[in-house]
Amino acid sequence: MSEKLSRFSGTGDYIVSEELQNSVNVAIALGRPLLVKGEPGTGKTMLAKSAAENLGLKFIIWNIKSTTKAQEGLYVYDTVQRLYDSQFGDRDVSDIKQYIRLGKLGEAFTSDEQVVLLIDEIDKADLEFPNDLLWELDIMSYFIPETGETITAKNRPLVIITSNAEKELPDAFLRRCIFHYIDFPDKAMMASIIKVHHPDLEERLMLQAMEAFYSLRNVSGLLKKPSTSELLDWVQALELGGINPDRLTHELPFLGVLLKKNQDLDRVPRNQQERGGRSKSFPYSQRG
């Protein structure tokens, strides 16, 4: 077990805390899904991609929508195509197996190599969705009644499940998962993240941008707080625009990179929003 627990350590462009690293490795060692929560922009989805890259595994993504059903992750029986072929085609429609298409979970189970399976934003689906996957994720197997075939995992995948906490997940589902909440990066961690993505960024510009960014996140009543990815875009915009770091002590140029809702823009005092003096090298429309 100690050997397995030292496997995942992040990648060059994805920095992980020791606690998150341990959670991934415990999930690997115990063969349990890892459920990751955190506010948008904290790197939940990128965690799975990073794990696949770091471990040298194939990466499969199952993007969940409000209309997604658990059955789709197992297999889909194309009855429409079979009906069409029976009326107009020359195929032997008695072979139902040719009309069975495996879903993302089926792909992960039948892969000859171990994979990382990301079930992204599970809380977007209806309340029954997690319960409908309990058994399959537990025993790593499922039955296709149309063909009488049982699909069993050749190699247990590393399953990473993300949630934005839009809905509460069932207790029975939670009991089968390793859980980790990704806290929003503190300033030290954020500085490390910025340096990974923008290694040549001027130190003073980075520090002033971070100070303004965290102050902005503390503005009361924001409908959507700016995230890490938006800060990365913002510092790049500041650099391309040739913005003097001193301006950030009293102005927030390119505010539309950070805030995406009119109501949030209106909460920022006008004296902190950009006043004239737009950069010639980087034209900017505040709300555009």
Ligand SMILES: Nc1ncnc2c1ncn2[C@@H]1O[C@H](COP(=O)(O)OP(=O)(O)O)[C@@H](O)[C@H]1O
Second form
Amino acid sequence: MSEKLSRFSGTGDYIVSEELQNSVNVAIALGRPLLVKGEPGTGKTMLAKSAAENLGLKFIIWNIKSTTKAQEGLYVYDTVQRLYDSQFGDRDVSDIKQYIRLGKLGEAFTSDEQVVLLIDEIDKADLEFPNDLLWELDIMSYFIPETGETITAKNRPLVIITSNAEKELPDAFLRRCIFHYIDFPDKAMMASIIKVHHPDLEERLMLQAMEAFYSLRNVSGLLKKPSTSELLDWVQALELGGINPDRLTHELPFLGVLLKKNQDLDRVPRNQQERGGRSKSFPYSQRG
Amino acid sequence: MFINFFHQLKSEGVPVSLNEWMTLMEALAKGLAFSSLTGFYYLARAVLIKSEAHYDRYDLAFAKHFQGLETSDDVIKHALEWLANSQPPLHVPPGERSPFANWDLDELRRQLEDRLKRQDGEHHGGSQWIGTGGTSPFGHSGYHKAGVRIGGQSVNRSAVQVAAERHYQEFRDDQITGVRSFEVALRKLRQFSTRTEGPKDELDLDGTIDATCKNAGKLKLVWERPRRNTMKVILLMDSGGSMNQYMQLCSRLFTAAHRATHFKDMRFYYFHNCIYDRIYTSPSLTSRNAVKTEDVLSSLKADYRLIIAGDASMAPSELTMRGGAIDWDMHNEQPGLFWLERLARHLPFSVWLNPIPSEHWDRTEGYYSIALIQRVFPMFELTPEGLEQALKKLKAKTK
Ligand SMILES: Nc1ncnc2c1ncn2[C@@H]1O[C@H](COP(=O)(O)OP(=O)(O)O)[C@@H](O)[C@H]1O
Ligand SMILES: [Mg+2]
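Any chance you could show the form predicted together with this ligand after that form predicted alone?
Let's see the whole complex now, leading with the same chain.
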């Protein structure tokens, strides 16, 4: 099985560090889930997509919300429908199978082709959620008592799990995973990311925008630091707005694209936000 | 050599388990370190370290342990080759591949534990140990070494150099405690309703089956009263000036409280330094989101649990004087202490959480106001342990 998975080497639209490539390949070789953690916008979701594309595998996404239960990933038994049918319907209710709906894990296990299964933002779920999936992810199989059926992975999927670094995950779960923390991109890497998205961007505008962006990230006490995706949006706004790169040394147009929280906007002095500021050295000083 | 690295990691405080160590051995046997120290650096990190907060400790341990080897990757190369060569890669069909500890892995673990005990402290050549490990039944090597490129050969700097640069110092978590531990603590605050109150609106499965059987197979639903958590909580957080340095800590408590779905009701309010006749529904404390403390109080029954989070550090006048509020537009008619006492009287289940470590409470700038407030509210440190003690207190009346 896993020998079919060759190795991950990135895709044209996704800039990936060599270390991260390696982590993906270690996870493939060991048949373990890869847990990717990092600030929002560091490309975790995109990594899984890129891996699927690069390895030529089907891509299955399980988006986790605060209400998601582990069981939903395995299967849901629609008892209500069955009850309804038994009283009023004309379906054969003795065939329980038709009331069993496989979840994303089941979909990944039963797929004829090998898949990349992304369990996205696992830290959104209940505290015990990861533990509830341990066994199934380990043995790549589960039992449905209602039908007496065992669902076993035809091909071991590459499981990529992301976490936004908000909540710690249980130790037992962590011990099973290969772990990779995606560093916030340095300037060189950020430049490549921007170029992938905006190939025709004027070089000076890009450099000035990055300069401003990184100083902004250094403002202490921000509730939410601007991320890669916000920088990408901002660069686009600057380009569309026809902003002269030189203006960025002393003012930050469209600041709302970078900072989404009002309190964060308050931390950057007004005069730097729209009009020219005075200090040349570090224009985005912290308030009081 | 390797096993000493395990000890080194432990002594730097990295929580690495034997299980993960075995996985690393499996990975080495598969050639995933690609016979280079750099490869080993990233491989071992990916397998052993599960939080960026421990990356720095890993770097320290790695730099210390492999310093002597810095100039030559040969040592590790030989060790790895030896390990890899002693294990002909096997192709094991999916069904037979149990990632769970089957007996041989258990046996390995036992051996390893044994070895750890025997070799503790004494110096020994790694190859000897690996040699023993190499003959071990890692039978799952279904992946050809050459198929994976691990540890970029393009990296010129040695792994020890990379480790010594300690890029992850700022991620260390020595002081910071996470949301999860707060959440775990908050879970303990429960108070269940009895089965005699409330509507019967939960399906009683066993009862239904029983009744349906008695009803000759015709469906008869039986409902029961669910046991619900009746705990109601109000959280008041200081959101001004001196609290900025504790913002991360407080926001973790806030996040944890926000995620707690097991309370019947959970309300959040904010204040600056002390509570007066107005509190706020948003941490920005603008008059637009001010509400009368009086009104909030009258909407709360005495069974609400009150948690106040703040550094309790202020000028004594802010507590004891009319018009003492730090914000000039506050014009409090009653001193802060009056309001605190009123809150404590109205809500007998109440605690104060202080982000300042308790050993400093009698020494910080705000020692006087801290002492005054402690006379009104039992005060605990804003740590998972402190929160746990506080929650215990919240189950019983304060006075
Ligand atoms: N390494 C990267 N290469 C290319 N684009 C990236 C990269 N990292 C982030 N992006 C951009 O940022 C956006 C957010 O990435 P995403 O994968 O959703 O982040 P996360 O899942 O970590 O929050 C993506 O849509 C992509 O446009
Ligand atoms: Mg994402």
